[in-house]
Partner chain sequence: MSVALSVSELTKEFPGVKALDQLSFSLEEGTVHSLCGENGAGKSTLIKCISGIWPSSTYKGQINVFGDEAKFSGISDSEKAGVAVIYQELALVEDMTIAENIFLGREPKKGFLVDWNKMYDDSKNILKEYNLDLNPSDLVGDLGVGQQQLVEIVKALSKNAKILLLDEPTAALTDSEVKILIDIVSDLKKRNISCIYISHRLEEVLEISDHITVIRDGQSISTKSRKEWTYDSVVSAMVGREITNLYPRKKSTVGSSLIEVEGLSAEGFSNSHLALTEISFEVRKGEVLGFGGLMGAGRSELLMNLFHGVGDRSKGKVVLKEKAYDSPSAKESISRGLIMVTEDRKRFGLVLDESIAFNLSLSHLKTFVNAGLVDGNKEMTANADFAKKLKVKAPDLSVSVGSLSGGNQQKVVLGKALMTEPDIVFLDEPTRGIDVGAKVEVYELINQLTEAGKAVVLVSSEMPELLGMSDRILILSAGKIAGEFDPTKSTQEDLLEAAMKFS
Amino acid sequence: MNKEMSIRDFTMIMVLGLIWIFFYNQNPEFIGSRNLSNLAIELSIISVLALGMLVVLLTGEIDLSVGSGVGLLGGIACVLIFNYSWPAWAAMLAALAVAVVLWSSMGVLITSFQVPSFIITLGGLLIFKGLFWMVINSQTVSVSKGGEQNLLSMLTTFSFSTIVSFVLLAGVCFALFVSMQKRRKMQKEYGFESLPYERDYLKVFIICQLLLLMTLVLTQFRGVPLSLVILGVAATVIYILTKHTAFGRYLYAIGGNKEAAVISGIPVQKIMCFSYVILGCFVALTGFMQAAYQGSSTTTVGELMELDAIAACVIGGTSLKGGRGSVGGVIIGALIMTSLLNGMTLMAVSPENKLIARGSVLVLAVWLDVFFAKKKK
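Requested chain, on its own and in the form predicted in complex with its partner chain:
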């Protein structure tokens, strides 16, 4: 299985390379540091949402309401800040609380009353959109009063200075290195074979090199954007959650064989419910970032984002039937989606054609999913 996955991952990286070469050909500015900085922010927004989506998809369920949720939760934060003069942190906490309530209720409906998640979240899509328009009164609400910076608006506008960027980079590389060393030490202690030292080392080295390259490019413009750091933290959290906790193991088990999971004594309903709550929190975070990126909350914020998130997951090898998917894959998938969107914007492709392109990519991704699932058998 592992081999198959890596063939797939490899294909995706090739596809990504082709996309980049194509857009670079069309407009060299595509890999300019300014555009890449934008791309990094867009990537962060979609990836955070897709990572939340991954948690739910792993159990074999789905959530169509996240796009409306992004609008609603970002809208709530904006209204509290702009109309009621709340401090940004309090507004964001309040919106987060709303997210937890909404998504846990959807989770309960899906698990306890056995309504298919497709239906519940389709209802959510419409209801949240209605609530969203109500909250912002179908107008445009700015993220900050009088254009001054606050915690919310900084989510996508703030970048770390060159020095801090490199300090961060050094920190991340150091952490990667230390965790590798620690893993090897533990493996030795338990008497397991580990990869040859050179290969482990090379892997970490290559990742650090890539991060260095990215930092160099980004510091040419404004520095490493805060949103990219948020993505890094979110990805680490979801990675640890899915791969190194019992909860994560249970997600895979439920998606792989629900009946076996029940018999194994896994609290299936609780786990599924909780997966929705986690997604809710990520939707809220995405909502804040998206509102910040657009500078305000308007009726169209978050539209179709559920599809981008699902597409990112599926392109990255997540199975819609559950039980299969990884953080790395999702981020590659999100990178493909955002590169396409960003490149098309840069080429001034008309909105009609952009929609058609997005749709085609989605269909292609699901077809790929089916194709690889079949091949595995």
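Bear in mind that the values here come from a model prediction, so they are computed numbers and not experimental data. Positions refer to the first chain, counted from 1. Each form is matched to the other, and the largest set of C-alpha atoms that superpose within 1.5 Å is called the rigid core. First, how it differs from the form predicted on its own.
If you fit the rigid core between these two forms, you'll see the Cα of Asn257 move by less than 2 angstroms.
Once the rigid core is overlaid between these two forms, Val233 does not reach a Cα shift of 2 Å, moving by less than that. In the core-superposed comparison between these two forms, Arg183 has its Cα shifted by at least 2 Å.
Given the form predicted in complex with its partner chain, state the structure of the form predicted on its own.
Shown below: the chain alone.
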């Protein structure tokens, strides 16, 4: 990790700490177990979408349609469950299939016909929004029929018991230590330089302590939410995909220099198209989680979520030009965005001021991206 990125990471952590201190001073309930449980769910939703966005941003492309897609795919699942009495799992699979078709189509248009992703996805934003309103008939559609719990509604309402929560925590901490040992072993075998063992151990230990603190707080309310576990699985999948597979190396190579990637024999079009398919799957998952969190599908679901996802990525160090970004950075960026939105809601900030704050954070994030890119040169 270079010096500039270390400074950026430290700055983002400091900003997050200041945000939490500010909102705590305004309302001590901000760090209450009930609000932190809601914050964990909101973080999970934005982070899952941002992780999907990361895969596309790494190639130097972008997607402005994900917010409308969240509404459309969640709306399809809700309509099939509520209006047509489909089983929740079948409705979610149908919506997922629609996501794969739509995002693979956009990927083909962008890669095969060389149409700028900004234009294609901007058109997708409008098309998906219109289709979404048609699907739900511009009405509110519940996530369940007769008030019964189903797989879709449980995505954000189900929480694990105290015992299961701590078992999950132990499993995660064990996995982190094993992963650290395997990484250090591989670095040694291939002759790469690695951090001193004490620093690596301390980093994992601090992460485990933070997870323990989070678990203790969440178990005081209802327990660790299922959505947080979904985020953990999603983050693990994207981390392995981007850091431990040829596909991930190709993503960084394409974003770093597309022409060089083509000359090197990398199947650029296939990789970029598949990155959009992955994003579509994550949009579908986010749509299910967002609909479950709100308890229904309405015309406002997914509104401006594309901006939150992009801001979370850029705040976390992902370059809009491609070739740079990490899972950990995205989650930190998403936590900053989520904390701002949650804190402003707790303070009953007016909608217009919320929009100004979100826009300001997005502009600041892009400025930081440009600033650190110039310093790196």
